[in-house]
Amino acid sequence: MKAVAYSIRPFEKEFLAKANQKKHDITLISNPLNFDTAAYAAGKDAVIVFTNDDLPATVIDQLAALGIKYIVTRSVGIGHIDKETATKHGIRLSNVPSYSPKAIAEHAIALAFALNRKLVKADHNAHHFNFRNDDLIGFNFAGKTVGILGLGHTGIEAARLFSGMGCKVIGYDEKVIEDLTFVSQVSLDNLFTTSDVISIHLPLTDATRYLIRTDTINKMKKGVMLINTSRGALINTADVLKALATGAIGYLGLDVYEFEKGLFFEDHENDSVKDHLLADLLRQDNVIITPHQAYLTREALQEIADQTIKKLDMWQQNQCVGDACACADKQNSTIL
């Protein structure tokens, strides 16, 4: 099968090459897919994309006119693809429904640790030969109540890690998860009101968009630690910024940002105009923001590459990709 892979970072090439084993003719380009770059798909059967690629109806129409039959995204999320237009053209869609939940869970823990023990500030001070520790007091995680929002693959892994540190772990999910001995499943309100730390592991849907907003923040313990490694728009950023100013939120760790599209994955250091909301967040010394890197381990990258190539293999053999099917006429449930 002939394919073109958009938004390829240099570090991805070795993993895709290892997964592909020269089975498919894949052109790797660094450009993101948009209306201006869709022409690179001419003569191909499939396009391989990422979350920062833009596939509205106009781009899908262009791809269909070029003869594209398949689109696979190297991500769990599929919100960047107009599924209805693709299905109208008979283009088959696939995602990577789950990969290395341990990587994302471990990053959530890393954010929590770094915030609690003020590691960024301590490191900054040390680099300036300031070894005072007056403002570096943290707390013990052991004995604290940690609320896990979403008990899919990554949520369960995060719960397991927090539990191993002696935390009391509670969790909320829209469905009851059986045999979770290290998590007490509670109502959403109970989780909000009793958690010292809240770690978010939910997909972005109409029901979960802006789940964290002023009225839900007001239910939380004053000074709560909030960690989000899932989707930026689960949080109303403006409301969270106000809560940081009042002390309602005491710590904020983000690997995703509500308005990250066109911003994350690129170097914007020399931009004359910066995203003002993000700049305001970054000025807070109780905030850590990482650039959507929770998935970025060698193990996760190889798994993403393996699953991506597997979709091409199956399509070439005229097989259904099963749970990874993301077409509009099939219910696609994302389990984070």
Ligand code: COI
Contents of the next structure:
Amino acid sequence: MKAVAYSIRPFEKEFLAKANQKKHDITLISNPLNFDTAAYAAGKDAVIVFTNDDLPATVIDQLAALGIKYIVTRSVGIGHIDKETATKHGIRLSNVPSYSPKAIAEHAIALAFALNRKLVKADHNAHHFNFRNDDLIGFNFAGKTVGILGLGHTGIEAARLFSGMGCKVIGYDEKVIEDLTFVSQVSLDNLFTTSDVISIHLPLTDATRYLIRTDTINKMKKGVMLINTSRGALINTADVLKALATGAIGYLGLDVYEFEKGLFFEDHENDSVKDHLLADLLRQDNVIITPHQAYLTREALQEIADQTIKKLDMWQQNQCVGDACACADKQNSTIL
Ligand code: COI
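Return the form predicted together with this ligand of this protein as a structure block, the form predicted alone having already been given.
Next comes the full complex, this chain leading.
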């Protein structure tokens, strides 16, 4: 199959090459997909995209006109793709539904540790030969209550890790999850009111958008630690900033940011600051922001590449195997 892969970063190439084994003829380009770059898909069967590519109706119309039959995104999230328009054109759409829950969960823990033990400040001071430790007091995670929002693969993995640290782990999910071992399932209110640390592992949907906002923050313990490695818009960032100012939120660890599109994954060091909300957040000592890197482990990158190529293999063989090939043209199918 002929494909073009957009938004390819240099580090992805070795993983894709290993996964592809020269089976498919894939053109790798660093440009993001948008209205101006869609023309690179001419003569291809498939496009391979990433979360910072833009696939609204206008771009999908263009891809369809160029004869594109398949779109696969190298991510779990498909919020950047207009699924209805793809379906309308009979374009098959796929994602990488689960590549490494451990990678994401471990990054959530890394953010929690770094915030608690003030590692960024400690390291900054040490690099300036300041070895005082007066302002570096943290707390033991052991014995604290950790609330996991979302008990999918990643949430469960985060629960396992926090539980291994001696935390009491509680979790919320809209579905009843059977056979939970590291975590007790509780109501959302119970989680909000009793957690010392809240880690978010939910997809972004109409129901979860702004789940963290002033009225839900008001239910939380004063000084709660909030970690988000899922999607930025699960949090109303302006509300969270206010809560940081009053001390209602004591620590904030973000790997995703509500307005990250067009900002994350690129170096803006020399640009003038346009996002004042982000600038305000970054001024706080008790905030850590990482650039959507939770998935960045060698294992996760290989899995993303393997699953991406597998989708091309299956489409080429006209296969819909198990749940690994749910197609956008099947009504109500989950994108997998
Ligand atoms: C996703 O998989 O949806 C992510 O957010 C990580 C990604 C940018 C590969």
